[in-house]
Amino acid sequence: MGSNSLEINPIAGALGAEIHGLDLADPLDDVTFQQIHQALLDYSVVFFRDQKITPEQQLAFAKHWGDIHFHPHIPGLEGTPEVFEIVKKEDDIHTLGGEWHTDQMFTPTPVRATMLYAKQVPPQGGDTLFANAYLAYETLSDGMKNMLAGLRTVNTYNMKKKRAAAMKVNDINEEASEVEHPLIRTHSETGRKALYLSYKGITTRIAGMTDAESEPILGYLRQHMTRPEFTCRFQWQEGSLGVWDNRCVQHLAVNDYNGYRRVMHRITINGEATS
């Protein structure tokens, strides 16, 4: 399907678009690629809707942005362990992030991006958030700019502690590592400068300081970061795509669908070293 035929419209005033004319089962040709590509650095996330795709099907389209990631704990499924399987049962009480955050900031190369297909949703609610960490950097004042330039945070994942509800985890006993991540990100495709943090339990402090001296600054970085004119909110339904920049966004799943089952396949794409 040719490019002309793709009609994008954004969904609010700080991020996000879906994009309609687009039939994901179909082979993709470079030139709509490269305008749904395009769109995704414009928009930070985008979204299809009414997709009836294999798993084979979203791993083709995955692959248009570079090699698959897998992801450290969790398999894939049987056949395609590119895709990775994320249900919550009608009795889960917690979600799968339910935080504020970005995907894989604990490994030293974060993902690039998020790929997550609806495959059977609530009647209500099950929403994603989204935030946009460009603008939470460029509205910050030029003084805290100045003060964060060159700060690094420290970022762990324990499996100890997290509580990974209906999936099977491997090595759940694996000690925690640490890995440093620039506070301030360069986005490797666009040159702007972002936001780059996640919540508390994977974003642990500022490098060379105490948990006590970090939190203020990064507390009110979290806060200001996820101020509502900053993000956007997806309404899912069956057949529903969505690709995120993780280098530039921050997402959360609402958590206010208890006594429903959702179930969603998840690919991420290889990330490179931040800076």
The other form holds:
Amino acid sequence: MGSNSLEINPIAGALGAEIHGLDLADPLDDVTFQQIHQALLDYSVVFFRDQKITPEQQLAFAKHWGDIHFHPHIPGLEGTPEVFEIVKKEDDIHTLGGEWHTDQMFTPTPVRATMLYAKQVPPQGGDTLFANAYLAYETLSDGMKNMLAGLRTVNTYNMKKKRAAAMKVNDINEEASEVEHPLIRTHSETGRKALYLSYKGITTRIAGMTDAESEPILGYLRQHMTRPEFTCRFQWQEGSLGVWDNRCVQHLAVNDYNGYRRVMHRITINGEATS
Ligand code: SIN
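Structure of the form predicted in complex with ligand SIN (previous: the form predicted on its own):
What follows is the entire complex, opening with the chain shown before.
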């Protein structure tokens, strides 16, 4: 399908757009992909509705963005190990991603983008919230920006994280290592600065400071970053597909559908060292 037929509709003031006019089961030409990628750079998270795709077709779409990242602890699907299933069953209480975060900050080169495809959704609830980390940075005072410039955070993988019991997770034997990232990250394509941190289980402290010194600063930034005016909310339907840019977006899976099953197929794209 040619790029001229794409329709890009913002879904909120801060970030997020729905793209219409594309069947992701079809091969994608470079011109159309570039238009989608530009929409991702402009809106930070983009969504498609009513897609009927196999894991192989989702993978083919994802590969336009780069090499695929394999989650270090969560195994993929048989046949398409690049795709892993996020599943919360009727009797699960916890969900993966139920706190504000950006994906895989516990690695030295966190994933650039995440693609989620809705296979099964509850009759209501199970939305995902997204927050614009550029706006969060840009709306800080000059005094705060100056104070944060040059600070780095310490990040780790939280072994005791509560997640849906239905999720398969490989045994983690090694000690969780600590990884540092800049608290203010410069986006490698747009050049814009964004706040870069996750919830306390991942972003544990500011490098060179104690927990007690770090927490008031990080706590304030977490609260500031997720102000309603910096967010959008996406209501998944079966066949919806979303792609977000982890360099400038935080997200949270809303866990408000106990008693129902939700199944999503996730692919992540390799990232680069942060700066
Ligand atoms: C995630 O954090 O990747 C999960 C998001 C979701 O399931 O809505």
